[in-house]
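A lone chain, given as structure tokens: the form predicted on its own.
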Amino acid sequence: MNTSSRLKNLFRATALLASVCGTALPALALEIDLPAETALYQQSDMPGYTLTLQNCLMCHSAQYVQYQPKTSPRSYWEATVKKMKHPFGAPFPEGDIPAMVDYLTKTYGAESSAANSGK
């Protein structure tokens, strides 16, 4: 039986305890390990670069961005950053949107120099 069964295991059997005995469980705090971030986003002078740093990794990897087709044209990587903003509430200004846009597409996107290179 694995770590995580044994785990599970225990919940259940607590709960079952708990409910029989008419008290409340316990918190349970987990210790989760994650593998060290291997993805990066691609350097650039662009404002946008910096933009995307700050806004984009706090709340996924840069890995999001590099599984984006290569030839996703503009109006894809705006309506992917706004859609970060509203509905998921990303705390970003509306005013860093063209900036991040302008560098996502020039740099992931259809202007990049691999979707216009054929790679």
Second form
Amino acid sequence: MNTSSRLKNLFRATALLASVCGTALPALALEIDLPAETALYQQSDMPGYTLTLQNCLMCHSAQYVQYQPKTSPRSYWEATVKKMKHPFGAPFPEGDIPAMVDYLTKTYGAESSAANSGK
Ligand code: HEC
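Follow the form predicted on its own with the form predicted in complex with heme C (HEC), if you could.
So here's everything in the complex, that chain up top.
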């Protein structure tokens, strides 16, 4: 390492220390690249499928849904969907809940073919 790059490093370290100790803390921009979330909801003729596409993709992909146990009963899906609204703040109308719960239970939960095929 030559003198110039040592000086540069010293300058960076001093600047970092100054911003950590001073009030300029928010100026430390931290960039984190997460992998793109791309998991899609399984297509279906059930009315809840379209509602789920409309209401559930604004915050996260279908990944969270796919990772729930296949044995999850209807009551679990209902509680989960309601939790997305309160307290998480999803803006869908109450009236959309039953159809989405039906789609989720029959596609990803206890009433799905995967749950009942012994897999
Ligand atoms: C307002 C943003 C938002 C919307 C819209 C939303 N979610 Fe979520 N969801 C979250 C947050 C926040 C978490 C919790 C993430 C964590 O714990 O790391 C979450 C987690 C989950 C989980 C993981 C299990 C759990 O209980 O935490 C499932 C399943 C899920 N969401 C399903 C859905 C479904 C189905 C919909 C549509 C009805 C939906 N989400 C819409 C914000 C949202």
